[in-house]
Every structure is written in C-alpha cells, then in structure tokens.
Amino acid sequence: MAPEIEKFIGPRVPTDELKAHRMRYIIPTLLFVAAAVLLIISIQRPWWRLKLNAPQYPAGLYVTAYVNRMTGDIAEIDGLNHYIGMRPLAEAAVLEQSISVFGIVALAMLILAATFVHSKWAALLTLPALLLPVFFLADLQFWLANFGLNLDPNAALSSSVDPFIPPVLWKGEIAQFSTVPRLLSGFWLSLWASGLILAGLFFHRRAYKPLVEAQHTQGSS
C-alpha cells in the first residue's frame, strides 16, 4: 500500500488491543453508522414547513419542503404570489432538489468510509454531513430571499408590497399573511446525525489518536 494511503487510512488496530478494548473502537463506528442511517432516513422525511395564515384561509396554507421536492398548497400559494410578482415555487432550488438524494447518500457513504479511516482525515470525510443542517438552512434562506427580493415590478400589487425576505426560522409578515416556519423531522434527523458525528469524532480521536501517535513514535524511532 502506498504510504500516502496508509497515512490517510491510519493505523489498523492490533488484534490484541481490539480484544482488550473492543468497545473503545466499536463506539465511534457505531456512532458514525447511526449518523449515516439517520441521514438516509431524512431523505424520506419532510425538513421544513411554512404555514401561511390569512383571514380568508382559516385553515392556513402550507408548503412542505423535502430535500427533493415541495408539497402542499403550492398551486394556491403560486396563485397568490403572482399578485405580488413572485416566481412559481417550482423554480426554487432546482439544482439542490435534483441532486439532493444522491448527495445525501454520498454524504452517508463518506461517513461510513470514515469508519475505516483511523486518522484525522476521518473528520474531513464527515465534515460535509456535519454541516448539512447549516447548509440546508442557509440555502433555504438564500432562496427565500431570492424569491422575496426579486418581485416582478409589473405585478398588480407591486406598489403595495415591497420586496421582502421571509425568515427561514421565525415568523414573518407579508401583506395580510403571516408566515410561520417550522423545522421538521428530516432536519432534526440531520441535526442528530451531526451530533452523532461530533460524538463519533470525539470517540474516534480517543480511540485512534494513541495508535496514530504510537505509529508516529515507532516510525520516527
């Protein structure tokens, strides 16, 4: 094996050591696997929902975001949005939605790969998954702002409704509507996954750092 690869994947655990401290090495693996599983489940779950409240919609209007699609009262919301010149929701985050399933599976695979990497490079492999919740929120806020700020100036209500940014995490107001966002299980799963990754990295470091240092000492001596 090339020394670079060897350095990347880090030292293997000696059999005696593994027998002596099995749990020490299993725990980070377990945590990483759990994180990967949660991420995979999150694909199927809704991540975020926006409820629009207005007098004439006593039951409210909803749009629910999955990583690869939006569901809910899209047609009605698009119909309303055309009065203020907002683009149809289907035009939002098209790239993100199209690659999300593949992307999240890839992130999960990277986490799983990290279980075989006993060096600090494991942290790098899990980093994308770790940051996924933040990326999701940032991307969503980007699109909300992009849609709210780019209103067609020729729309009927354009002089009554100024461009606006619907907040991704808290309540907003636009015309007679209030917008109430809510984070859903998909997001929380990804956040749990991030937590598990962090915990996994902690135990990973505790398990393998001594080995890496031992190897280093050996190598240099």
Partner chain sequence: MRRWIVLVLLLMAAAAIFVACSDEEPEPTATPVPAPVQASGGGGLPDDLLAVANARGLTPQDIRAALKTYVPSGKKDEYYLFSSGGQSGNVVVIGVPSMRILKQIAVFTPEAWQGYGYGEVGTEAVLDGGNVDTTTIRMGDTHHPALSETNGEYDGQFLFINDKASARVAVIDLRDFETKQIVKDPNLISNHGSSFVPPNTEYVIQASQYATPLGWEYAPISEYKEKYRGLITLYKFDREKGRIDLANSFSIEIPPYWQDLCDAGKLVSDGWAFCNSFNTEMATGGIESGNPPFEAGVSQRDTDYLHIFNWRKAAEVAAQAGKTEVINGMRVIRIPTAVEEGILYLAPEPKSPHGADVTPDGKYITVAGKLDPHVTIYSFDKIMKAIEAKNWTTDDFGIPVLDFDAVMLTQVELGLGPLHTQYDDKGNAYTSLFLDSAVAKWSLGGDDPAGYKLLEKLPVQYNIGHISAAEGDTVSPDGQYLVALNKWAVDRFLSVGPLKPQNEQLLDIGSDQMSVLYDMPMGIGEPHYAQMIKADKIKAWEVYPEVGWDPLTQAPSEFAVKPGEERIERDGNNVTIYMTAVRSHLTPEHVTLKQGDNVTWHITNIETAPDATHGFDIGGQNISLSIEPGETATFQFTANHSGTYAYYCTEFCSALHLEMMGYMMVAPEEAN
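With the form predicted together with its partner chain done, generate the form predicted alone in the same format.
What comes next is one chain alone, with no partners or other molecules.
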C-alpha cells in the first residue's frame, strides 16, 4: 500500500487490542452507519412546508418541499404570485433538485467510507453530511430571497408590493398575505444524522487517536 494511502487510512487495529476493547471500535462504526441510514430515509420524506394565508383562501395554501420535488397547492400559489410579479415555483432550485438524490446517496457513502478510515481524515469525509441541514436551510432561504427580491415590475399588482424576503424558519407577512413555515421529518432526520456523526467522530477520535500517536512514535524512533 502506498505511504500516502496508508497515512490517509490510518493504523490497523492490532488483533489483541480489538479483542480486548471491541466495543471501543464498534461504537463509531455503528453511529456512522446509523447516520447514513437516516440520510437515505430522508430522501423520501418531506423536509419543509410553507403555509400561505391569503384572504381568498381561508384554509390557507400549502407547498411541501422534498429534496427533489415540491408538492401541494402550487398552481394556486403561482396564480397569486403572478399578480405581484413573482416567478413560478418550478423555477426554484432546479439544479439542487436534479442532483439531490444522487448527492445524498453520495454523502451516505462518504459516511460509510469513514468507518474504514482510522485517521483524522474521517472527519473530512463526514463533513459534507454533517453540514447538510445548514446547507438546506441556507439554500432554501437563498431562493426565497431571490424570488422575493426580483419581482416583475410589469405585474398587475407590482406597485402595491415592495420586494420582500420570506423567512425560512418563522412567520412572515407580505401585504395582506402571511407565510408560516414548518420543518418536517426529512430535515429532522438529517439533523439527527448530523448529531450521530458528531457522536461518531467523538468516539472515533477516542478509539483511534492513541493508535495514530503510537504509530507516529514508532515511526520517529
């Protein structure tokens, strides 16, 4: 094995050490595997829902965001948005939706790959999945701002509504409308996955750091 690859993967666990402290090395693996499973499950779960309260719709209108699609009262919301000059919802996050399933599967594979890495590089492999919930909210807020700040000035009611930014996590008010967002199970699964990754990294460091230090001591002697 090339020295660079060996350094990346880290030291092997001696057989006697593994027999004596098996759970020490199993725990981070179990935590990483659980995190990967939660991410895969999240693909088919809704991540975020927005309720639009409008005078002509007493029960409200809903749009639900999955990682690769949006469902709900999209036609009705697009109809209302058209009058204030907002673009159709289908134009939002097209790239993100097209690659999201592959991307999350890739993140899960990176987490699983980290179970075979016994060095600090395991943290790098899990970092994208760890930050996924933050990226999702930031990207969603970006598109809400993009749509709200780029209204068509030629729309019928453009003069009655100033550019605005619908908030991604709390209630917002726009003229006679209000929006109420809610995080759903897909997001919470990804957040749980991030928590499991953090716990896995803690136990991973506790298990393998002594082996790495011992390897360095032997190499310098």
